[in-house]
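First, one chain by itself in structure tokens, the form predicted alone.
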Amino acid sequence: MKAFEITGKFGIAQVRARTVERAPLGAGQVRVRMRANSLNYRDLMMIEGQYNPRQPLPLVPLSDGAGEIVEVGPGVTERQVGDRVVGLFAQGWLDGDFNKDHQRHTLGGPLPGMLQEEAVLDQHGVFVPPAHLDDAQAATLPCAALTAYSALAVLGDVGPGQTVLCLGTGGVSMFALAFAKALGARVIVTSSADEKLERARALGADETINYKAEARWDKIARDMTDGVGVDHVVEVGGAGTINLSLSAVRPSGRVSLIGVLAGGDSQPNLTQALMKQVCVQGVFVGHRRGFAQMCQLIEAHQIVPQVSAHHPVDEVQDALGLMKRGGHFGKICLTW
């Protein structure tokens, strides 16, 4: 069958078609025919060698795709062949706290990703996504959409009458503006460009803010908020945005800290988060609990995740450097 690897050393180059033996099935697994893959920024990250340099090759990359089972090994009661499924990201991890075991245990890095024509998974390792949605949006749900749903409503209670900020216009931040929006939050969007931002105000987005027109977006959240500052941070620069975001939340609010898209080597104001008494909360994906719930709230409110750009999956290194030079919006998805 054919697979997709990073062969002899890391880079976007270094991504390659393989024809590789049929991995057996073993007790609970099933075997998945992929259709589609969606990047996220962490396979980027793994395939430049950045995420994880010690992490061993050759490594299938890609942590989010969606297809069909075609085989069920012994003991699978779950799932049976010809259901549509998307893959966990973190195939252990079911319910409650996260620990190190669940890190050990997620697609794309540390175990073989979804970039290959077949994927053999543990039955409680997928789960079937809304039937609204195609199969490239569909694998957009494991990584990005369960990311910015966590942080919102597994770990963040955001409601009616709340502010959330969401920084930039990418698959986590716009998934986060649906959310937020369905869960009855006011949402505030930044982006470095007018475009962006009139479709983030097309989806949904009560406000916008250019953050190179304005480089003190926190004061400009903070007036639309009459002062007081928003209560939830979508935080998806890291070092080169935190004070900036630390600054626009209010006391008391909450900053999740999910992506280092911005950069940068400052450090952070650890007095204001003091002062403030803010929750600064890392968010690691989520669980599968998690993402039950989510297909719910999609289910519910017809959500449509956004998918800019459409690639064969053999223009993998094309749909990569897209990513690399942040020319999307939302998502970018390959189909096999």
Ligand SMILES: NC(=O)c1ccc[n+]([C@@H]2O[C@H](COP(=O)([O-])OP(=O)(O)OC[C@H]3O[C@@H](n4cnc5c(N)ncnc54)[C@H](OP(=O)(O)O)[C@@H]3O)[C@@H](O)[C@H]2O)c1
Contents of the next structure:
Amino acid sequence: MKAFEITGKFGIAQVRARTVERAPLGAGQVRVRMRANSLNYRDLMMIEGQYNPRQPLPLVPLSDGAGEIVEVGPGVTERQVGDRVVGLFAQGWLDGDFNKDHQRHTLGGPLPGMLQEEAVLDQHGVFVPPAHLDDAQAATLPCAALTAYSALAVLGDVGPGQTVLCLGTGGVSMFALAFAKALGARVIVTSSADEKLERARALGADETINYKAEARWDKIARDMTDGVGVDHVVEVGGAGTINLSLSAVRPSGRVSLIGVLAGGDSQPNLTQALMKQVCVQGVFVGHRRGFAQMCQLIEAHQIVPQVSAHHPVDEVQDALGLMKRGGHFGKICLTW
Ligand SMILES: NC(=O)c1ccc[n+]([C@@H]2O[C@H](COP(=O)([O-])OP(=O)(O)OC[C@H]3O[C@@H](n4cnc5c(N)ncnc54)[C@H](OP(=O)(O)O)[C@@H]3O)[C@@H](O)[C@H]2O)c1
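Having seen the form predicted alone, could you now give me the structure of the form predicted in complex with this ligand?
The next block holds the full complex; its first chain is the one shown before.
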């Protein structure tokens, strides 16, 4: 069967297809015939050697994939041949607090990822996605969607009357927009591009700010909340944006620390965080129970993930290049 691997060294050009042996199924395992993958920024970092420079190679990359179960191993009781499933990012994290062991069992590094014709997963490491989603849309759920849901609804408590600030229009942020609206909140979205802000407004964003044109978007966000500050920031920028996020949030508000997109090496303003009694919450995707709750919300509101680019799987290098340029809105998907 066909599998893509990061071969001898890191880099987008090193992601290549090869033919590999089908692994036999062990107890409790299922074989998933891949139909679609989605890209995450983590995949790009993993492929370029920035996520974990000590990751042993070769590695099958990508955390997200959707497909159909074509074989079940001995002792499988939860799933059957023909089930349409997605793989869960943190394979062993069913519920409860996050620990080191969960971190060691994530798809697309350190475990083999989903950019392969068939993936072998534990029966508890797959989940049936909402029926109204096509394969590519379903493939967007395991990382970006669950991260946004965990931030807002598992670790956070977003609801009516609150204002959520989403940074940029990438995968995590566009799910945060959809979920925050479904939970009854008001949403502010920032972007470097006016046309992307227009798209965000069409999806329900109440207010938008171009962060390239408005370097002090934190002040504008505060003005949009009568000077109080937003209740929750979906912080995907990291060092380059954290101080503006801490400035934009209200006293006793919450900043979900998720990503590192903006680069930079500025020190977080700890005084501001403590004087405002801000809750700064790290988020590591999420657990299976959160995934199940998220699917209920997606179903109840018939939420459709935003996929702005579909590529055949053989164009994976082009798709990664598009992500690196930030040329997408929401998600980029690959189809088999
Ligand atoms: N902690 C976790 O569990 C977890 C899970 C998933 C992702 N992440 C991390 O979260 C981040 C987002 O991931 P993703 O997959 O959603 O990425 P993505 O889809 O590649 O997001 C790209 C978008 O981010 C926006 N962006 C870039 N620099 C920005 C800045 N300085 N300020 C505001 N927005 C900026 C841009 O939006 P515009 O084009 O609109 O400007 C860009 O198009 C990444 O760092 C990723 O590693 C973490």
